[in-house]
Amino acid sequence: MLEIPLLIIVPLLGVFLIVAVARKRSPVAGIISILAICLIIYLYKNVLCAIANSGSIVYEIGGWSMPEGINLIVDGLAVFMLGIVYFISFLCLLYSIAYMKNSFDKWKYYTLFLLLMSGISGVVLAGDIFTLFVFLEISAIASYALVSISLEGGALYGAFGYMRMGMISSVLILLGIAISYNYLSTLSIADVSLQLGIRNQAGNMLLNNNIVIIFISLLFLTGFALKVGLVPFHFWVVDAHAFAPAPVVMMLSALIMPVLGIYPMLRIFFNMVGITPRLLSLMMIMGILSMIIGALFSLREKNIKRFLSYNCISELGFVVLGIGIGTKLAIAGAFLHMISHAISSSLLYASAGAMDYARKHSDEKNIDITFKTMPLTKGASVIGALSVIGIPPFNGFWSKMIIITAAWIAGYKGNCLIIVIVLILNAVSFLKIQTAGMVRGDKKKSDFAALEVPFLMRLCMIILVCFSLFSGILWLSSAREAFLDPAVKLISQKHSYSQHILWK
């Protein structure tokens, strides 16, 4: 199927394209990365529609089948990786063209982003590690690229910081694919996971007991760990967020961690080596450090960009959490809230640049941003603050009711009391950070609409709200059947992957 490779390769042309026709012509670029988004979505549909047919297909580059060559996978897991990537991307793109509209070289934010994009799609479709590593090293370049396109000091300070816990990440991973390959003499995902199922049915190993498979998951976990900023990993994050650009951030805590972190974490774990109780409590108990640590420290801070960070740590703690506890319900939980952290985060996030660009634009200094001034960027802040909190009907309600459902069942009642602690925690930082900024609005009416942000900002904005509050609605839908339960399938059965990849 063609469009599998065109995933990869039409965000590259793109590149190109910038590179060559619109460096000196920043209309152009943002033109071009629309339409290269907006073909990769076309694409996307395409082989969605294919998966509903078949369950997954394998791509063989240049003719080589599995396990030698170069194969790329689509499976239920990546669609639904990249059906987040490439909505949350669009979105991204449409708040881009306006907020860097007075920007500098803007001609090289576009080329990055779509360079990211590219990187992304190649490590959600890679069916090797080794593949899957060379698209995590695009992904995390462009990142530290982004970070620091503005060239202040404390992007570049952010961007270091970054780079430098991305470089110590990447060493661990490549080591652990470098064992795994010494030990076992391939690197496709689904014949390592045939060949340990094989060694174990034998009596020859035992993952639970079996040292070199015990060192190359604890690589592993460390490494992608670090990618999510995962509690004790996370110092790299509040200054990667606080400096850099709004869009940029937003696609940092949406897509970039995730999918640089989690996503890997679950196709090396369940589907390659094999999930082992003891991995999943240190899943487990990284998943509440975070949760707990983002939501205290979110407490103490005053400024909305390093707020926002503390939270998203807190946030992709509830998604580790959920996938620890290992059963069919939580990751269902997890899958489903990392939905709702991705449309949250980003809601969140576009409302706070939608401030800080107001306030550069304005005429006045130091003017307080309120519901007179901006009722549309307040109210969106508002519903994205209560969708973290998790109030009722909002899409992280669901999420996190489902996972501590979860957790009760599986006994886990003491994880429930810290979940609740913890949404507490976020209620009283969130009202704190909302408050800030309501204590005036004495400006006149003719001087509100001077404060409104450029339309493709509210129009991505009012998406991100429409979804806070009908996408939790996919839970109880026949979308869930399209959608979650394949990705949750793949994950929460064993051996399904290596079965339905190497049998193809």
Given for the second form:
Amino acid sequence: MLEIPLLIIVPLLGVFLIVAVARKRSPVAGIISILAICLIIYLYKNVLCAIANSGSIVYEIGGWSMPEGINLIVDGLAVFMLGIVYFISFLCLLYSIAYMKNSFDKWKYYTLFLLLMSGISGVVLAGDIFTLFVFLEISAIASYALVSISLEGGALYGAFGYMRMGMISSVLILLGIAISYNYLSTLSIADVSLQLGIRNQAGNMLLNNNIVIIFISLLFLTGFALKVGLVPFHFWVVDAHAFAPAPVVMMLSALIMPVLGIYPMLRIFFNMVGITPRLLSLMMIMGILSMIIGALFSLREKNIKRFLSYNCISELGFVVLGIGIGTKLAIAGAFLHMISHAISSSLLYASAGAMDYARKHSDEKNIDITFKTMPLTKGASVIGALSVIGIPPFNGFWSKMIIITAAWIAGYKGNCLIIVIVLILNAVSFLKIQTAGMVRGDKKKSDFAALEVPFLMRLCMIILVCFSLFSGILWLSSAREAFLDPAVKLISQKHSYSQHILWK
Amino acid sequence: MIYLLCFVLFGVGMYGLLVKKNIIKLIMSMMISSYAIHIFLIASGFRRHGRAPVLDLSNNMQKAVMVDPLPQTLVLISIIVGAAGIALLCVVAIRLYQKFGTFDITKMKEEIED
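Please supply the coordinates for the form predicted in complex with the partner chain, as a counterpart to the form predicted alone shown previously.
Shown next: the complete complex, the earlier chain at its head.
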């Protein structure tokens, strides 16, 4: 199965090509990166076909077999995450080709973008925690550089705050890895789970009360919560989002924060150390706090990017809450919400970026560019907002309804109330932002009919709107069995992962 | 003993990361805390009277007291990754100094919010 390492290698190859070829001729950079992403999507399709038959595939790098060597593992969860990653990053690339057209050194942007892609693929595919850590750092460094790419004061400041928190989180994760290696003498995720199972059965320790395991879990939880920006650690999110260019922010909120934070959390807690009720309730509390505080802080923001970043914290809180409830239905809801968050937040940031773009590129300076002159951008922004609030035909409704239902069934009735209150707060704040955008312009529409953004940006928004309308279909039976169920099954059955991987 | 040193170093680094305002001091505390973990990893691979981890098939007796080689490779990789991060941090610090004329984070924040 040569396609699996190629998913990491192809974007790296693109990086080398761009640095070698496109430094002087910058239009080539965009073409190379589009080609690289198309090739990756083709490879991903092959992997998807192969995984449908066998359930999980292990690729052994250099022929070293499972617990000793470095392995790349594809299974239901990895395929699910990679699907979101490639879909959103393809759209981001389309968007950024139009958005970055006039910035002077585009090749740097595309280099970092492809490096980020490679890192994210590596994080999802990694079979042991140290490989996961290395790819985590690669993608994190690429994203630090992407956030600061405009070199304005605010962007640099935001990037520095992001780096500070990112460095703390990677130090904590590395400490967790070091302690778990010291304790169990193995790094492979499946093998750690197996060793813990053996020790648990031998009866010389109780897994739930073992102080080392609790310490490791807390280190990992803190490290990855810093990467997601859950509430006690959310300070970097807003500054990093506020000044970065729109496609970067799309990537940051839709992909980088969930994939670098929530995905390793799932892998490590559910497949490696084993989840305990205490950890679950800790995650639930974090999720609820980020939902409430994100929604409350977004009420008083006037800048649209800052507003959306608080909203993003609140949305990711929903995902973590769904995971924290811990039943099968709730985890499925959390996965569905990860998709719908990716779609709706990139839609919102795309429309905000389109407004920025139109402001920057209009000839007259003091013109009042509002949603009125840009019907499509307005539509996209409204649909994104409706999806976040949870109005029925859009994707946000389905995922939130499933999480609420799961919370109700699991007996957390207070949580349902909190979710509804948060949704109402979201509705209020979005209403405020949207009306501020709409009411101000009272000039005639014909005066600036030509102000709509370039075709590629519009195309990207149209595709996102379509998916926002129809991604509720994912909950229908056939699509769910193909895409969502393997991932949920992998998480909810405790030892199936290690048994699957180790005895192949 | 050496574990204690690691945790003291780690604590110093974390304290600096969370409390200090000067960018250069922040970068230094990041380095200190990551070095603490490197020392911890190396120490965890230590075996008393161990020898270099080179597999010598002619003399099987010595295999038992080899030093664990895996943490050493982990530390090497982690140093490389850390160096990349620190280099990027220094670049950003230089750019920030050029923009704002100060290394103090709180002053920068005030200037941005104005």
